[in-house]
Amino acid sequence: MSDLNSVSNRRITISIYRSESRSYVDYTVPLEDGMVVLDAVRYVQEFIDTTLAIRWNCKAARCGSCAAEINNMPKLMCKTRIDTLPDKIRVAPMGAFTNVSDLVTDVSENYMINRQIPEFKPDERAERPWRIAQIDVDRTKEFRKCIECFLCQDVCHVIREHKADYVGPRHVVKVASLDMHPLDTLDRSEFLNREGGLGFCNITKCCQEVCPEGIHITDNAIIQEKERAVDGDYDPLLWISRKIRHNR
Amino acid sequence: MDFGSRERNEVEAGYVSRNDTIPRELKEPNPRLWLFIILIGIALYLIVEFPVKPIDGYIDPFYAPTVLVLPLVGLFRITCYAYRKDYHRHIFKHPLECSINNRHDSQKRGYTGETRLFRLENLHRYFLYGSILILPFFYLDIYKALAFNMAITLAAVILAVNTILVTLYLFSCHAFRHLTGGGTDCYSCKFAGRSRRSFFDVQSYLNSHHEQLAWASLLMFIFVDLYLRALSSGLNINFIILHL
């Protein structure tokens, strides 16, 4: 909907969560071809109820601000076309985070968790300027596509239903991007396993399903980190070989 | 570690179980789990009690090389990342589906994830090594089937398809992926790095189909078993495709 003032005969009803009344309110908005949920929500805010609180920036699936739950599935409002949805459309704020107002949630816990992840620690002896072969950066490039919409954190049942001390999929992706960096010298899998609650993840792949960037969160980040954690914490033969090397 | 504003609801039973020796998932009244255990029990009883004797040189894959390796193969499958996803979702219902409206009962039940007793799932790689050792027997069985009949038969082709599926399933495993290059951060620093990376890419492609391969190979196993049982009972369902 390029022009919000354009007139259309076709209309849709969209149900939006309002925090003041703690209920869903129906709004009728004109429907246009190629319209996305964010268009409808913006129409409501601009022409029907200006008190509706929403957060959005780019409307191009780059900033990750307009994350919400559309018909019970965490999605970006700007990337979800109305014509892919059934007649009944319900938009709710992300339920895993504290609600600020209407569709706006407080995702600051993610920044707090992010600060606790051990930083990039390059090999000091590495020749400067750093030269990195393409085959060594290919794997981490996928993780850098993350737009931090936190849909994966929202859909994760470990965080959402069990409030467990698990850092969450977004942060495992962050750890994996650092761990797999060819110049980095740290192995963060032990940190992730012991402090980050990696064991609580039961790899049910919902995070991978909702990722708007198509990052293979479970296959390429979580399971890889789990296998590294097995190397450090669970593999009996590797444990014995480390003991022998340590005693020499 | 500080998890910020995440509100804990420890009063509710939904909190993660920390002190239970046996995970709550195994103790709660769960008909899906009971049914699964009963089915496995019946299947094991039938396999052990009613073995399929080699007929015309065809050996049932459940008995290759011996039925005694079944626990190893079973443990490999039960600790496999593909099946872990399936049973955590469909047996323990943690969560049953990603849609957030159908998950409220999960909140009221205890959750262990892959901690405590379920940490045993981390030994998956050892069951993989054991299963790789068994794999040559499957190829030996194809050879025996061909050599006994001196012909390519339908049964031999079915055995071969089963063996290929098992091979693809084994080598698409996530633990094998870690071994082939998942744990390597700098390929260009290693000997034959480019080749190793290519091998890792091929394995990663296979790995992306691991779930499909896991189920295809399991269903094929059951099909081959039923086919050979039917054959040994006298049904005329085998024919020669090509004389050798």
The other form holds:
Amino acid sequence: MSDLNSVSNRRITISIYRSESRSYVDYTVPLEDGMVVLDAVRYVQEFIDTTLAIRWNCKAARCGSCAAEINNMPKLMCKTRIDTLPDKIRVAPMGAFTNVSDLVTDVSENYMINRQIPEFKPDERAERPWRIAQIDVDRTKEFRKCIECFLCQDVCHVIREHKADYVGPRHVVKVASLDMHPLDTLDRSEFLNREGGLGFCNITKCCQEVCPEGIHITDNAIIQEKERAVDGDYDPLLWISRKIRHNR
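Having displayed the form predicted together with the partner chain, please output the structure of the form predicted alone.
Only one chain is given; partner chains and other molecules are left out.
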């Protein structure tokens, strides 16, 4: 971003949440063509108030670090253009997570959940080198585009109301990427259903709508895992098979 102090006479007002006062503070920022919200927030930090706490890294929508709520909608600040927003812009931290300072939130709980997910367990009898059909590669490829911005976790109303009971859409996507691998031998639907609280999800698709990578979280991951969990509980053959495995 160029030095906006000397470039533009146009101005915008950006209202940013400040944790110390627990209120929003208005800042006037010079406007440049092509500016994104992260540009404006960084200008405030650099030229107006250096105590403003923000988190960002790549500025290219690849790291997910600059996730925030822009006019009450979870978005990446680096991917949200100023010219798509109203004259007054409000930026807040992600509300589903503990606020650390200003726009910085503590998302470490997601990494703890990730460690609980049963790891990939390949079929040891599979011929080496592994050969996988292209249709199977395509099926799970979109799940691996996740940049872990956790916007889907933030927008999920179930997370906000039942955080202790539901792992959230990001982690259902991770499970789906493993379960749908043709060489994987585990069934993680029981983990999702019992420990992950999958039944709490009522498929509103709000997580899918905010994903910056366009992952079909609900259609291609959550619904598939819900169907797998229901089959495991109510399909008599699968139920007997699980009982036999558990009793070995």
